[in-house]
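In the form predicted on its own, a lone chain appears below as structure tokens.
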Amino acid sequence: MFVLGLQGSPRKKGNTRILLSAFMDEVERRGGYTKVIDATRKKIKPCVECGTCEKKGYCPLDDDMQSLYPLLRRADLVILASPIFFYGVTAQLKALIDRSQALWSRKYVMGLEDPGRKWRKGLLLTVGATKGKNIFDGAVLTARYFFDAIGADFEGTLGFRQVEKVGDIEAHPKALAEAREKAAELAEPFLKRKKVLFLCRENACRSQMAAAFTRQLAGDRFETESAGNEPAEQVNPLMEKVMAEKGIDMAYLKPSAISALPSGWQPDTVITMGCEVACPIFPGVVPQEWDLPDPAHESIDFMRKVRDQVERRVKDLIRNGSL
């Protein structure tokens, strides 16, 4: 499983940083892999309300946010971590949140569904200086709509009051333990999934489609990765188009090399597509071969036929429990 942390504390040794670290360390201890994005150290421009994302589905602003969209799509679990500033999250994190409008537009304007949307989870980690009853209300409302925009079910808030000075969170009697307990609770279902790897030559069409169908249909049971032994520069635009015809959003994907798989990631099932792939050796795993034609450089009708073959095979595998 992949957990993405979005960190909004400006302090280098801030309480929210420590809280998020406790959560992420527990995920890694249990076998997940994580990445933390420090919003306060990224160059993320505020949304300028240009409307481009609602017309084209992409944000035109060229900054660090462009590298975050693919991570938001890959993540199984997204953690939003911020101290409370005037009853809300920090300005740096709010800029990142506002720019998620591009993902909201793809779903609610264009009618496309991210394959991971049904299974992705989101959690808010936060601390506040006072003991006010409503101190977290503004941040919770922002988090709720942010997670909806990125395609994640809001799993609630882990918030701690009267935490202000550097080191206060470490002196708290329960905070770090509760963060670790929450990490274990949220990670457990994801870590129980079987791992399946789809391989084709360029990782631009067939293996990407297979991974997307599997994630959409059974992402609660299977953790999917796709890769190629000769990755293309970009995914095939016709592939994106024919998947959109099925309502499946393939935005922000990039072909990946087999060597780029997460360190230590061991598949339970390996499926190759086309005999041109030189399959790597995974101990104890006998690859399954799908003799599917390569749709690269072919017509859109040809791409549709391959898409439909991939979908049928994925559904058969899920139905028969062969994955």
Ligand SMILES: Cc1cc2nc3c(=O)[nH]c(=O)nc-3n(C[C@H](O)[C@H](O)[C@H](O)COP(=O)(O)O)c2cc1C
Contents of the next structure:
Amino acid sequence: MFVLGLQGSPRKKGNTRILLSAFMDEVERRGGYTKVIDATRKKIKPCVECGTCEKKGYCPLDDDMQSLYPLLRRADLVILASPIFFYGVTAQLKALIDRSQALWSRKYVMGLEDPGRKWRKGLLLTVGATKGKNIFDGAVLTARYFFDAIGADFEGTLGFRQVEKVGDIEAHPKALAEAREKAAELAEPFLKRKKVLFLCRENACRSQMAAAFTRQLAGDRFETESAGNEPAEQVNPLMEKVMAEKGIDMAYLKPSAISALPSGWQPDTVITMGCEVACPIFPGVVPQEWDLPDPAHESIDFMRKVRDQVERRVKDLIRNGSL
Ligand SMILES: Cc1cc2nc3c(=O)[nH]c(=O)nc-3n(C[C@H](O)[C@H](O)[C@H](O)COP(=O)(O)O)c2cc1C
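Could you give the coordinates for the form predicted together with this ligand, as opposed to the form predicted on its own above?
Now the complete complex, all chains and molecules, led by this one.
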């Protein structure tokens, strides 16, 4: 499983960082992999409301946010971690949140579904100095709307009051323990899934579609990765188009080499599609070969046929439980 943390405190040894680390360390200890994006160290311009994302489905502002969209899409669980600043999240994190409008547009204007949508979860981790009853309300509303935009179910808030000075969180009687407990609870169902690796030559069409269909249809039972033995520069635009015809959003995917799989990630099942010569063998896993034609440089109709074959094979495998 992949957990993405979005950290919004500007303080070097701030309470939020420590709380988020406790959460992420627990996920890693249990076998998940994690990445923390420190929003206060990234160049993320605020949304300028240019309307491009509503017309074209992407944000034209060229900055660090562009590398975050793929991570948001990959994540099984997204943690929004922020101190309370004026009843809300910090400005740095808010800029990141506002830029997720591009994902909102893909979902609500273009009507596309991210394959991970049904299973992704989101949690707000937060701290505030005062003990006021409503101190988290503003951040909670923002988090709720953010998680909806990025395609995640909002699992709630872990918030701690009267945490003010650097290090206060460590002296808190239960905050770190509760963060670890929450991590264990949220990670458990994801960590139980079978790991499936789809391999093709370029990781531009077939293996990307197979991973997306599997994730969309049964992402609660299967953790999917895909890769290629000769990864292309970019995914095939025709592949994106024919998947969009089925309402599936393939944006922000990049072909990946087999060597770029998360370190230590060991599949239970490997399915190959025309890359048998150079495919590596994972210890103890006998790859299954799917005989599917390579749609690279072919027509859109050809791509549609391959898409439908991939979908049928994924459905059969899920139905027979033999993935
Ligand atoms: C600009 C600013 C605004 C703040 N606004 C609030 C607030 O509205 N409510 C509150 O309870 N604490 C507020 N605080 C206090 C912080 O939330 C608190 O010190 C927190 O522990 C900081 O977390 P950190 O160490 O992770 O940065 C504010 C602090 C700053 C610097």
